[in-house]
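This document opens with one chain alone, in structure tokens, the form predicted alone.
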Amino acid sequence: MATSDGGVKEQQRSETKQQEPTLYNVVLLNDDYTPMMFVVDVLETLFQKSPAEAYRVMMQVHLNGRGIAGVYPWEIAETKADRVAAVARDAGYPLKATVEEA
């Protein structure tokens, strides 16, 4: 667009702000039957935690009754929680995961 003084007028763009998706915690819950090393294995395989981080989260679950395995958008968090339940059930353990808003 040309202006009256011969310059070029910048076209104003309305900034569309991309909204970040709401994030959710996948929380592992303690029980009296699931072995600690199974929880570590779940954290390493399903949540891609390093061995040290998996151990740290497992100890949170053991000592506090719950621990955050990961933070994801809703669909991913829900899928991860379902996978935890399926893997635990297949192994004969009652390990559960819940999804809570972060």
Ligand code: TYC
Second form
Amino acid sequence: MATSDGGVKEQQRSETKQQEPTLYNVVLLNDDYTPMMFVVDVLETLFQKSPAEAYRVMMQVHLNGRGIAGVYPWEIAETKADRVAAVARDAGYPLKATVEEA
Ligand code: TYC
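Switch from the form predicted alone to the form predicted in complex with ligand TYC and give that structure.
Everything in the complex follows now, all chains and molecules, and the chain you saw is the first one.
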């Protein structure tokens, strides 16, 4: 912006835009050993899904090999995926989740 003294002032931003954080999908993977009801329970407890939505996502993973459990900023997505592996390991199941850019 030109000023009266001939200088150039930087354009003021009237609305400072907040940058949204990049989001990541926590992707649940199918396996042959984890019981369906265990997966439904994980989706309800770690991903705050309703019973109906948890069942729908579980069946999507069971039939298609993978499905999105939730969408979060990086740190939270990584923590959720780690928690999935931890609760599954504690229960003796191979259930795993990966994190991918949304
Ligand atoms: N395929 C598993 C079974 O038949 C169920 C299952 C669903 C496992 C989703 C993992 O992410 C998963 N018991």
